[in-house]
Structure formats: structure tokens, C-alpha cells
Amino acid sequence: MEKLRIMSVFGTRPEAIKMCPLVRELASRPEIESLCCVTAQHRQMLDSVLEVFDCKPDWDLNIMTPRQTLSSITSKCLTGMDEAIDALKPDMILVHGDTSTTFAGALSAFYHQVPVGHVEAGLRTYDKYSPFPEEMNRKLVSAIADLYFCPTVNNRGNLLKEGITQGLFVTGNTVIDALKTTVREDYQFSTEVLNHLPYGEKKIILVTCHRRENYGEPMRNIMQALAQIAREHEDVELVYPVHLSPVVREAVDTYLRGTPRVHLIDPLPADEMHNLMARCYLVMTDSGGLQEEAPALGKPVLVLRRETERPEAVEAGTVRLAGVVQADIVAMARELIEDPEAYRKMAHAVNPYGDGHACRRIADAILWHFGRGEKPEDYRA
């Protein structure tokens, strides 16, 4: 019997962190030929993850250009995927999450009548402009996909409410699988400043902020809040790996550069980011992935957004919505810095996102779909 040709498509750093463990799991199955196509929507940050996980793409669209737009990303992905699909002839295409690569990859698969598996399916805010463009990307992919790999029961419930009833699996999140391979107690950072932070003496806060819907006034508010937190708390140091977006870098330079106890560094490879997260005190972020990763490491998260498509973490108590108003952000951070009991409740809450076996469940589900194995049991938190 011929091997199933399963092609994983991704293009950004967060996608790669969550898909590389799956590419590896698929390659371990004798029934599967695991193929990897990258769009390089984020070239430099993507490559650092591929290196960490020793993942060598079979096809590289290399689409990234300076000041690229959503339209240019999507159109380049679509035309590039034509050639990749014709050459690699996959039996199924896997896309992840909610990026422009995700939508274009799924749409291209549909045009070629290739079945689609959606990894990290069913996340919703029900506000089509927040996060932008991610909310519409994932809803559009849901209309195309054949298999849906939902991290949580709640994600599956969202799809059921939308009338999607077939091909649903609750798998946990593949990012937990990734953490199992990257976090080590004896880890030495290649970014030298991280080896010399006073982890035991001061409260190290890890910060990321880059989402498009935060451009403008929300980002200005966030940056000013971070500066205020650093100025008001001498026992706190902020570490901010600054996204390569020119818009983000301009805001950081205007409001944060030169602030005492704020370390502005370049984006980190996945293993460095995971190990910094494991040693920090608190995470403040508008990222989606960090809302899943940090609770797995026992770190509270303040989300620098108005809403989250990850309500399970809010319900579990590992995540709080801080919003984008300066006074609110400062107040929530102050509570966790100054109140040990408030901190303990968040740090010790149960992570709802997985047990580190999501990739195994996804591979099993694919084999079951093609009549090559048993249907996997759903993940239960």
C-alpha cells in the first residue's frame, strides 16, 4: 500500500513552533510520507524555528517582502501553492490556526480538490475585526476543512454551533508537545543578556506586543503602561523581544527605549523564548500562543487585548484580560507584583491546553480518516 502524502503548510514563527512537532510525528509513521511546505510569510523568524526543530522544508515559497500587505501575502501564497501542490501531489494538506498563510493554503487546497486538515480549529472571538485578520481567516478555513483538530472541548463546541458536525477531534494543543522538547533546567541562552538576568532576586516580566489590531492608540497605551510599571517597581525587570514590524519598533523606540529596567532585545528563537518563559515571573502579551505556553509552565498571563479566543485559560484562572487602557494594565500588573496570594492563584491554576500528545492524536486521526487505523480518543483536560 502506498504511503499517504501529508503536506503541512505554514509560514510564520508561531505556526512553525506548533507545526514542527507534528511534521516530526507524521514522519515517524510508516504509513505516512510527511511533506513540509513553508510560505516564509515571516522569513527570519520562521527560519529560526526551523533550525531549532531541525525541520527541512520540501518546498519554500519565500514570499516575504518589505512592508508586505495582507493582499500581497495572500495572492503570493495562492499562486505559489499551485506549483507546490502540482509538484508534491499531497493526499491531504494541513494548515494551522489563523494566518494569511493558513487561509491561502486552505483555499489553494480547495481549488486543487485536496482534503484539508485544520490544526488548532474552532477558536473564535465572534468579532470579525478582532483579532484582524485572524478571526475571519479561521472562520473561512472552517468552511473549507474536512478534518478539525480542536485544542479544547470549547473549540469543538464553537464549530458544532456553526453546524460543523463531521471530522471533529479534540486533541490538545501541539504547542505543549513543542515545550516538552525545548525547555531544560540547564539551558544556556545564546542571547547573552538573558544569562545574567537576576531571576531569583527580581521579578522578571516577559513582554510581547505586535498584533495589528493594537496598532495606533492601543499600542501607545500599552507601551506607556509598560514604562510606568518599570518605573514604579524597582524589584521588576521587563524583557521585551521586539517584533520586527516597523510599526511595533517605532512605538517601542518612542515610549520604551531608555527606560530603566527594560531590556529591549531582538526576537528570540523558539527554544530561547520557551526557556525565558520558564524562568520569568509573569507574562504580558497580545500573542495567542503565549496564552497557551505560559500556563503550561506555571506562569500567569496578562493579555494585552480587549478579548481572547482562548476563554478556557480565563475560566481556568491562568489568564486575565488586561485590555489596552494604560490604567487597567498597570493596576492588574501591580496586583500580581505586590499580592503573593493573587499571584499564587494564577500560577497554580490548571493548564487546559494539553498533555503533550496532541501530535499523536492528530496523526492517528488522519490515519483513521484514510481507513488506516483506529479513531483516537479525545483529549480531556
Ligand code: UD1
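Residues that one form lacks are left out of the comparison. Residue numbers count along the first chain shown, from 1. Given the structure is predicted, the values throughout are model-derived calculations rather than measurements. For the two forms, the rigid core is made up of the largest set of C-alpha atoms that agree within 1.5 Å on superposition. First, how it differs from the form predicted together with this ligand.
- Shifted stretches between these two forms, defined as 3+ consecutive common residues each with a CA displacement of 2 angstroms or more after rigid core fitting, are limited to 349-351.
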Second form
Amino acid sequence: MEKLRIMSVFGTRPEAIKMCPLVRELASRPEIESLCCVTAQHRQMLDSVLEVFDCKPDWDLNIMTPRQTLSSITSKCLTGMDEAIDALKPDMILVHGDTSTTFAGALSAFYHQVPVGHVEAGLRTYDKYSPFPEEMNRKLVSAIADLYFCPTVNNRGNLLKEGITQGLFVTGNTVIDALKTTVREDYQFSTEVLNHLPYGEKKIILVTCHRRENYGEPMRNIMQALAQIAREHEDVELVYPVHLSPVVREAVDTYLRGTPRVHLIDPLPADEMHNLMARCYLVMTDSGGLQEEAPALGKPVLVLRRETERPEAVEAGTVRLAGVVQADIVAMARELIEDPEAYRKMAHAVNPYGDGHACRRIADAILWHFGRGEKPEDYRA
Ligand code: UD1
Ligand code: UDP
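What would the structure be for the form predicted together with this ligand, given that what you showed me was the form predicted alone?
Shown next: the complete complex, the earlier chain at its head.
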């Protein structure tokens, strides 16, 4: 029998971290030819992940430009995907999550009448503009997809409520599969600053911030809150790997650079980031991926957003919404820095997002869909 040609499409850092383990799992199956097409919506940040996971794409659209717009990403992906699909002739296309690459990848698959598997399906805030444009991207992909790989039972519930009842699998999130390959107790950082941080002596707060809906006033508030936290607490050090987006870097340069106890560094390779997270005291972030990783590593998270599509860890008590108002963010951080009991209550490892076997379940589900294997058991937290 001919091998199934399963093409994974991704373009940004988080998609790559969550898809590389799946590309590898698919490649390990004798029934599958695992193909990989990157849009390179991110360039350096994508390449860094490809290197860490030793993933060599079969096709690279290389679309990134500085300060790219949503329309330019979408239209370049669509045009580029035509050629990739014609050349690689996939039997199924896998897209991940909620980026512009995700949406354009799914739409392009539809135009070519290639079935779509959506990895990380069913996340919702039900607020059209927050996160923007991600909430709409994932809804649009839900309308196109044939198979839905939901990280949690709650994510599947969202799709069921929307009338999507076929092709649903609860798999766990592949990010936990990735974490299991990167985090090691004896890990040595390659970066000087990370090797010499006063782990254990001071409270290391790991920070990231990049979301489009936070551009402008919210991001200014967040930066000012971070500066205030660093100034007010001599026993903390903030480590902030700054996203390469020029909008983010401008806000950081204007409101945070030069503040004592704040280390502004370049984006970290995924393995360095995961091991830094494993050693830090607290995570403050507007990232989606960090909200999933930090709970698995037992680190409390303050989310620098007004909402989250990842309520599971909030319910488990390890993640709290800090919002985007300076005084609120400062107050929540202060409590976790100064009150050991409040900290202890949040700092326990929970794994609502997966058990490290999401990729196996997804590969099994794909084979089942094509009549080549057993249906996998759902993941239960
Ligand atoms: C994108 C996704 C967002 C995801 C985030 C992960 C969309 C609309 N947004 O947002 O959902 O959370 O990635 O980080 O799909 N840049 C570089 N080098 C890089 C990466 C980015 O220089 O390796 C700069 C470029 O100037 C680029 C800008 O950052 O134009 C913004 O990148 P873009 O992918 O448009 O948006 P993100 O904010 O990264
Ligand atoms: N990450 C990384 N290096 C960094 C910052 C983040 O490897 O300097 C990883 C992080 O551990 C997580 C993913 O990138 O796996 C999250 O990506 P991002 O925050 O850019 O996007 P989001 O998850 O919000 O879509």
C-alpha cells in the first residue's frame, strides 16, 4: 500500500515548538510519509526551533518581512501554498493553533480539496477581537477542518457547542511532548547571563509579551508595571527574552530598558527557554504557550491579558489573569513576591494540558481516519 503523505504546515515559533515533535512522530510511522512545509511567517525565531528539534522542512515559503501586516502574511501564504501543495501532493494537511499561517494553510488546503487536521483545536475566548486576530483564525479553521485534535475535554466541549460533532479527538497538547524532550535537571545554558543568574538566592521572574491586542496602551502599562516591580523589590531579577517584533522592541526600549534588575535579552532557543522556566520563581506573560508550559513545571503564571482561552490552569489555581492595568499587575506580583503562603498555593505542578503522548494520539487518529489503524483513546487529565 502507498504511504500516506501527511504535510504539516507552520510558520511561527510556537507552532514550530508544538509541531516539530509531531512531524517526528509521523515520520516514525511506516504507513506515513511525513512532509513539512514552513511559511516562515517568523524567520529567525522559526529557524531557531527547527535547529533545536533538528527538523528539515521539505518546502519553505520564506514570506517574512519587517512589520508585516495580517493581509500580507495571509496573501503570501496562500500564493506560496499553491505551489507547495502542487509539488508535494499531500493526502492531508495539518495546521496548528491560530496564527495567520494556520488560517491561510487551512484555506489553501480547502482550495485544493485536501482534508485538514487542526492541531490545538477548540480553544475559544468568544471575544472576536481578543486575542486578535487569533480568535477568528481558529474559528475559521474550525469551519474548514475535517479532524480536530483538541488538547482538553473543555476544548472539545467548545466545538460540540458550535455543532461540530464529527472527527473530534482529545489528545493533550503537543507542547507537553516537546517539554519532555527539552527540560533536564543537569541542563547547562549556553548564554552567559543565564548561567550566572542568582537562582535560589533571588526570585527570578521570567517575562514575555508580544500580543497584537496589547499593542499601544496595554503594552505601555505592562512595561511600566514590570519596571515598577523591579524597582520596588531588591530580591527579584526580571529576565525578559524580547520578541523580535519592532513594535514590542520599541515599547521595551521606551519603558523598560535601563531599569535595575531587568535583563533584556534576545529570544531564547526553545530548550534554553524551557529550562529557564523550570528554574524561575514566577512567569509573567501574555503568551499562550507559556500558560501551558509553566503549570506543567510547577511555576505560577500571571497572565498579562484581560482574558484567556486556556481556563484549565486558572481553574487548577496555578494561573491568574492579571489584566493590563499597571496597578493591578503590580499588586498581583507583589503578593506572590512577598507572601510565601500565596505563592505556595499557586506553585504546584498541574498537567491539564497533556501527558506527553499527544503526538502518538494524533498520528493514531490520522491512521484511523484513513482506515489504517485503531481509534486512539482520548486523553484524560
Ligand atoms: C505571531 C502570531 C501570533 C503568535 C506569535 C508568536 C499572527 C497574526 N500572529 O505574532 O498569534 O502568538 O506570532 O510569537 O499570526 N520578526 C522578526 N523575526 C522573527 C519573527 C518576527 O523579525 O523571527 C518581526 C518581523 O518584523 C515581523 C514582526 O516581528 O514582521 C511580527 O511578526 P508576526 O508574525 O507578524 O506577528 P507576531 O506578533 O510575531
Ligand atoms: N519561547 C522560546 N523562546 C523565547 C520565548 C518563548 O522558545 O525567547 C517559547 C515558549 O517556551 C513557548 C513558545 O515559545 O513554547 C511561545 O511562543 P510565543 O509566546 O511567541 O507565542 P504564543 O504561544 O503566545 O502564540
